[in-house]
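In structure tokens, one chain follows: the form predicted alone.
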Amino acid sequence: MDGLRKLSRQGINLSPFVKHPGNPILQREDVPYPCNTVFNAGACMYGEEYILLLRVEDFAGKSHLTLAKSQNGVDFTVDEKPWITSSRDPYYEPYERYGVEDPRITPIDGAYYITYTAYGPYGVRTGIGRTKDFKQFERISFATDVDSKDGVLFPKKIAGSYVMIIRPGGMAGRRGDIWISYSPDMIHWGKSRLLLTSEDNRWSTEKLGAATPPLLTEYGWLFFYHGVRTTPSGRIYRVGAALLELEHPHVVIGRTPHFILAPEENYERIGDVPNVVFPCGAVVEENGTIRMYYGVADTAIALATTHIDDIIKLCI
């Protein structure tokens, strides 16, 4: 905690993002086949290359996961033909039958476990996949009943149990706050408790998601969320982040008092669905240098980058 008040003295940047001048760094131009529009991408590191996993829209509304790598963080080559796709397993087709949505991976002892949305005519639920080559792609379960998306894993164990952080709720106009559960073994996931709500923030009023997967800090684990809040003019989705306890992950030191990310360019104003900047994956560089990469609008994806300190500092 001494370390946090020495941290917390020092200067505290309120703008802490910049945005990549090249943004949006991924359009539907750059995908090597038909589609309506390419966003919400997670991210990893896998060897020295950068990973992308896009969320590709077709003509038809459908969305699927397309990877997309890239040697310098910013230039990315899209694969010619779609990754993962709805499944036709009659375990797993009910409940995909819609579309898989807005990956996230987390590396997790030596495999990449991908956590998506599935998107059926029931509903959404949460998917968990893994792969250790980004070729060979394996469901292990759904996490969630429904109604319940943006589930995000965390890179290790803790006490022994997965840990993933998850949003109930939340459509059709209901309340969506986010919560955090426990498992012993990625499949059966249970000891849920409320992590953080809608009610403390005047920037988030209508429903909170997880953006990426926590990153471990000395502090805590960095915690990066969405917050939505409903305008005159339509809804806004902004970023903020929160700190969590190493050890006890459902405590939160301390979160952001604003939001941190907000739609201001066109690109991030003009699309699909207007006014949304929607990150699923960052990349944390050797000198704390955060990657983020984010949905615009539903339509594309772009970058902005921060210092790992910026964001913690903000925290507490």
Second form
Amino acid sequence: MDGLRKLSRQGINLSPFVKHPGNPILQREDVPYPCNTVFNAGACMYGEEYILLLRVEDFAGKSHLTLAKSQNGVDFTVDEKPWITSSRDPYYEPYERYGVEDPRITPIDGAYYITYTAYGPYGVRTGIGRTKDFKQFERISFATDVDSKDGVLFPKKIAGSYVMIIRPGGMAGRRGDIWISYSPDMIHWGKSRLLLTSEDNRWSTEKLGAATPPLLTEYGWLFFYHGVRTTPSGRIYRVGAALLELEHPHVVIGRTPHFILAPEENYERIGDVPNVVFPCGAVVEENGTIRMYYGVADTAIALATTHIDDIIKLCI
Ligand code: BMA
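To complete the pair, please output the form predicted together with ligand BMA; the form predicted alone was given just before.
Following is the full complex, with the preceding chain placed first.
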């Protein structure tokens, strides 16, 4: 912890993200087939390429997931057709009938695990699937019953278990807090416990949800989450971060005292759902730069960058 204290004595940047001047970096015009919106994308590196897994909403209001690739992390080429659509398998179909949404990608042991929100007439669940090559995708399980979503996986097993952050509740204006859950096999999840509560922040009094998969740092697991505040004019989605103990990820070392990414620009404030910034993916460069990809106003995708140390300083 000495290293942490040293960091906190150095300058603290209260607004640590720099938004890309070309934002939004990806819009529906960039998708080579007709769609209503493209937003909330998972992100990772695959070899030398940046990968985004886009949530694309069609004109019926149903979402599917489509891949986009880039050499520089800014200019993305979107696939000609969707990659992951609602399953027709009778086990999955009823729960994905209204679409698959908000993917997160976590590399674990050479495979890429994708968590997503399965949306159907009975509520939302968290689905888990896997790919090795971003061509074949196999579903593994539903990690949760209804209503539980915003699942993100840790990139390695901890004390022999897979670990996931999850948000039960939070539907129809009810409170939603962040929990942590464990599994021996990605199928059976349990030993769940509360991790972060919405009442700790005045900016997120309604609900919280994990944003991006936890990042391994020398100080702990760093993870971003969104927080929702309801105002007389509707909801505002903003972003905070928390640092969790490496070996005991249910222990919160600290969290940012305030939000660190918020809707300010017109592209974040105006769209199908105004005042929303909603990250699902981040890529960390070798020098510690974090590229955060985030959905804006449920309409497009933006990019903001920061440094891992700047966020850690704010968490402690
Ligand atoms: C959440 C999710 C996100 C969406 C956000 C704002 O509940 O559905 O996909 O971006 O609401 O509408």
